[in-house]
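One chain comes next, on its own, written as structure tokens: the form predicted alone.
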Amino acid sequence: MTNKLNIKDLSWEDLNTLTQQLELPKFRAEQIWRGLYQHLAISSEEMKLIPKVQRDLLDKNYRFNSFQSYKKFVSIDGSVKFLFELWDGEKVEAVYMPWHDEEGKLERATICVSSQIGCGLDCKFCATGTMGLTRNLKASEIIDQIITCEKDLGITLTNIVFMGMGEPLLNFNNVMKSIENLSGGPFKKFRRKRITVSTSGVIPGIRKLAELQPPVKLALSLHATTNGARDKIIPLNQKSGGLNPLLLEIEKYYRKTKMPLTYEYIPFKGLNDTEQDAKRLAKIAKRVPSRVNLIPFNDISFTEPTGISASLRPVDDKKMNEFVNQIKSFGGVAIVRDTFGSDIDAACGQLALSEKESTENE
């Protein structure tokens, strides 16, 4: 493990700062950036147009890549699974989605990326929850999951979601620092609106998220319309005050930034799939401009699952479609979501936790 910072820890005036100190000429400093984040070099070496002893001072006290090694998992809807190897042996997921449109034309290349090692929140349909938090992730480890994705992929992202492992709200210091390096500086790798950070509900976390400007867009992991459904299986639901306090804040964020927001929903069997689900959930999202995610269960059966964990179960695809319908006909804004991946350990968390159990037990 090496202890040199990684240089993409640097926001831009850092950067300038650091060419300063290090007596280098003004023009470095966007040399460098540019390096970083539109040639996706991950070592000084690929910085050809810096002289070799400049290099070599960068390398004296930085690092450029986050990754000891990745393994990369190919799905055949053209997906793509990364699990990454961090310095300290952690490892964490990424995964690449590819959207097209109906003539088959490349619409979006997004990708969902993770902000924690594990999470603490224990949100019971999800496999990330049951590793518990073993730390944050830096915003140098955020970013280098996009650069690698590009780098051996030979593609150029339009999209990212904070969606992967962990809450992205209770590691905003590092997100923030990982947003602002990349769509700021000299050259602006991703708009903010081409951003969107989802939380499961962390209320100071939403209001800080406000005062970002430009801002990005914000999801927020429904799920329930009623906090007696959501207390069961979002435990910061009952924590953070319920739903009231949590749609308030909700819409203040869309008055302050006017940006659209996503209400990501998972239909289990019995619990949150009725026609008065539907119409609360329609009614939910007519309180700002907004639009419902329905998104199919990822099996976390793996995890050996006990309490509400073990009892959800996915509702099939005709109840699926006539829930949406439902919302429709109750005036919210709904689509069955995409899913990706299915074949290659779809379930967040799933890899990360697989191998971390194969490790313990070798």
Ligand code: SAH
Contents of the next structure:
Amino acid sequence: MTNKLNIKDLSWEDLNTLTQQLELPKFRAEQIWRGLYQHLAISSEEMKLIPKVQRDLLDKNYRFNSFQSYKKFVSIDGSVKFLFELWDGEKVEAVYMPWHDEEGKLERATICVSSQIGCGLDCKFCATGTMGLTRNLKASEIIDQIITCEKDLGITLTNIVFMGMGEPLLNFNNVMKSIENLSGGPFKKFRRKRITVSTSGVIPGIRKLAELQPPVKLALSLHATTNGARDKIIPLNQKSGGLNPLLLEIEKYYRKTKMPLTYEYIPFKGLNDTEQDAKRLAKIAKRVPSRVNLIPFNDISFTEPTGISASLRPVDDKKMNEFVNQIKSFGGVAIVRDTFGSDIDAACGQLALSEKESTENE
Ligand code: SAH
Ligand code: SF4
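Starting from the form predicted alone shown above, please give the structure in the form predicted together with the named molecule.
Below: every chain and molecule of the assembly, starting with the one above.
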């Protein structure tokens, strides 16, 4: 393990300061930036435009890659799950999801990235939640999930969603830095409206995120329309004052950014799947332009759940369709989200955890 900084933790301004300090010509900063973000360099040798003596200067203090190794798992549906091993031996995952239009043409190439190792919020339906929080990821460790995916698969990603392991708004500064580097500098890799941050409802984080200009898209993991039900499955709900202040903050986010919102909702059998739930959900969704994404529950029985986690069951397909139609009949916009990679455990937090358990049991 090395204690060098990762060069992708530098902002465009930082990189300019560094090249000045190293007395490199001014244009080198742009060459390095393009080398990293456009040409996907994960070592200094790959940046052939930079003379060897200058590359050696960079190598002395910086490393170019966050991972000592990674594994990938390819699904029959075209999605690919990456399991990365960081320099401290921790593991983190990302999933590539190709979205095709009706004629089969690739419409979007999305990556779902992780922002933390584990998560401290303990949502009762989430495998990552059972791990607790180990640490925040650095901006470079988020960026390298994207660079490695593009490099490995030989593709250009179009969209980023922060829906992997962790709560992005509780790792605010690193997540912001990764967004700024990926959408700024001399090579703007992603447009902000193609980046979605998903939160389980961290109110101060939503407030700060609204300041980002240009803004990113926001998704709220709502999952329940009453405090009674939400408190049971998302402990943060009670701690942060319940649904009212959260929904007010979400509305403010829309007013400030004019970005349509997404509400994520897993219908659980007998918990949040009645016609009354659909009615309340449509009412919430109509407060500002938004869409409800209904997500089929991914089984987490491999975590050996106890308490309420052990009692959560998915609704069947018939009920899912009925529920989506009910939301629509009450005037909400709703879809059932495509699931990717069920054959490779490509759900939130699952792979890292199952791998960890299998190595611990060896
Ligand atoms: N912490 C953030 C982002 C990571 S979770 C958040 O909670 O929004 C990404 C999404 O996966 C969230 O909508 C979360 O509710 C959902 N999710 C977690 N566990 C799931 C499971 N077992 N089945 C289906 N969706 C799940
Ligand atoms: Fe954390 Fe999101 Fe999982 Fe909740 S759903 S435990 S906030 S990763």
